[in-house]
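One chain comes next, on its own, written as structure tokens: the form predicted alone.
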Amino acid sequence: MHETQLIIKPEFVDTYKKGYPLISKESIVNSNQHIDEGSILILLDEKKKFILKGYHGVQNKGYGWVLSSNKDEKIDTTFFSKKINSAIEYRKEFFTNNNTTAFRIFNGEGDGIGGLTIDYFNGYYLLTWYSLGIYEFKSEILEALKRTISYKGIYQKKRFDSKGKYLNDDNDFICGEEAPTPLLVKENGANFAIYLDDGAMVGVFLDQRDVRKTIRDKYAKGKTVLNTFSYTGAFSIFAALGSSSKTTSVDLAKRSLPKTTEQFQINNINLKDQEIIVEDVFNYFKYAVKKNLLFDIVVLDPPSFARSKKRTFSAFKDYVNLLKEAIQITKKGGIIVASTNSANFSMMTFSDFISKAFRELKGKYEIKERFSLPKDFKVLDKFKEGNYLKVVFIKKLK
């Protein structure tokens, strides 16, 4: 790989030395020179003294990621093998748990390589590339993965189109044997139908595993549950398996109906106690208020940004209003499970949103528990924004 030297502005040198992994454009003195994505970056201070080694890959606000503090370390198959080996060692107990056969084995910068995640689905591996830069290392990373694990099949997702859209220009299948459609995996004993070669998503978000289990084991019994932005109904499945009296799943996407139905069926859940509605969530809130519908549990897990024909939703700007809608249709003593995967604000800011929503409605609440990313989604202390998931269980007191 081609190497390029970059001078880092003095005010950023300490931050990188202390372990901050994301290389930002504003930290570079000569940031306007053209560099090919995938180039190895040698970061130097103004006296041309070596700081760190990384790679150039444009991702969100980033210019690239730090890879090593050793200037002589080669970024090759051996380097990637060491990183993957160490990541798998950290998660070894997951591989021996027969109740959960879907989890993350490599979490980007948390495991030392920003821009790359690898997920495990019952013998199959899925690599997700978040920049063209990291994709340039595809053959070395694949070789490193094959050296480290035994596998049935390997798949990939390319998530680095400049417009933020999914790059579906070819088959997601790479090698080994193709997975059945659907591929059945387990999470804490429940079944999920996964599709490894069907667009950007596979059918379940693995980072919510602990939250789903908590709903099933502690909150769902005998309760009515509204699951908004429900996607394939994962929260509804766990509520039903926890003996909820009824679940209502609402999502704007037409595919949410067959996908959620399928998840109920593979878990042998009686469909007559479940309602699946294809509708804009905000329209459903209006309908629920008009019909005086109240729920024991309301799950709010919106995308951090979404656009429909009629509206745009941004978690940072619109979450307070979303909460206010949910509070109005939650029974007194009921629970709101408020979740966001937005990395743009902290748990403290999210807690402020909750406080503001209740204050504006003159309501009272109590926080029951909080969740962030589970163990397999390893994060760095020095990179707080990597711990993007924030989930709060809120009891409505009035």
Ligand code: SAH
Given for the second form:
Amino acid sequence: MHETQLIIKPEFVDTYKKGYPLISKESIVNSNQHIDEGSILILLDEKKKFILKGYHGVQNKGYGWVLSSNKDEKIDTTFFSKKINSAIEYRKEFFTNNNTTAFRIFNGEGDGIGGLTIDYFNGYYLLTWYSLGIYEFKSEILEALKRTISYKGIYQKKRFDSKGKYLNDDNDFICGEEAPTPLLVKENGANFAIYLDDGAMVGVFLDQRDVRKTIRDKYAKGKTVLNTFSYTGAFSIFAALGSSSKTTSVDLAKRSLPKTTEQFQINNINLKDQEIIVEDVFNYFKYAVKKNLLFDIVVLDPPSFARSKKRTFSAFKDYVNLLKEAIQITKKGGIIVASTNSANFSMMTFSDFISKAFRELKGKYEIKERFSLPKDFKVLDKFKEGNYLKVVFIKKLK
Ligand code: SAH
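Next, report the structure of the form predicted together with this ligand; the form predicted alone has already been given.
Zooming out: every chain and molecule, the one shown earlier first.
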């Protein structure tokens, strides 16, 4: 790989030395020179003393990721092999649990390589590349993965922009045998239908595993549940498996109807008590208020950012309003499960949103539980932004 030496501005040197993994453009002296993505970056201080080694890959606001603090370490198959090995070791108990056969085995910078995640789905592996830069290492990383694990098949998603076009309409299959469609996996005993080669998303977001289990085991029994931004209905499935009296799943996307129906069916859940509505959530809230509908549990799990025909939704700007809509259709004593995967704000800010929403409606609440990323989504203490998931179970008192 091509190597480029970069001088780091003095005020940033300490941050990198202390373990901050994300290389920012603003920390680099002379950051306007052209460097190819996938180049190895040698970070030096102003006296040209070695600090760290990383690679150049453009991802959101990032310029690259740190890979090693050892000047002599080669970034090759052996390097990637070591990282993947320790990632597998850290998740050893997941591989022996027959009740859960879908989990993350490699979580980007949390496992030492920013820009790459690897998920496991019952014998199949899915690599997600978050920049062209990390994708340049594909053959070494693939070789390292094959050396470390045995697999039925390997798939990939390219989550980076190439010439203004996302590449996830490519064929995502790499090698081994192709997965059945759907591929059935288990999560805490429940079934999920997974599609490894059908667009950007595979059918389930693994980071909500503990939240789903909590809804099923502690909250759902005998309750009416409204699941907004429901996608394939994963929260509804777990509510129904926890003996909810009724679930209502609302999502704008037409595919959510057949996808959610399928998830209910493969779990032998009676469809008669499950309503699936294809509609804008904000219209549904208006309808529910007009009809005086009230729910025991309301799940809010919007995307960080979405643009529809009528409006744009940004979690940071609009979450307070979303909560206010939900509070009005939640029974007194009921639970709102408020979730966001927005990396733009902290749990503290999210708590402020909750307090603001209740204050503006002159309501009262109590926080019952909080969740962030589960164990397999390993994060670094030195990189709090990596722990993007925030979920709060709120009891509405008034
Ligand atoms: N809660 C889901 C994941 C949500 S993904 C789960 O646990 O699996 C975000 C979903 O929000 C997508 O399916 C998208 O179609 C939907 N969405 C985005 N804007 C929406 C809106 N205004 N109304 C309804 N659904 C919306």
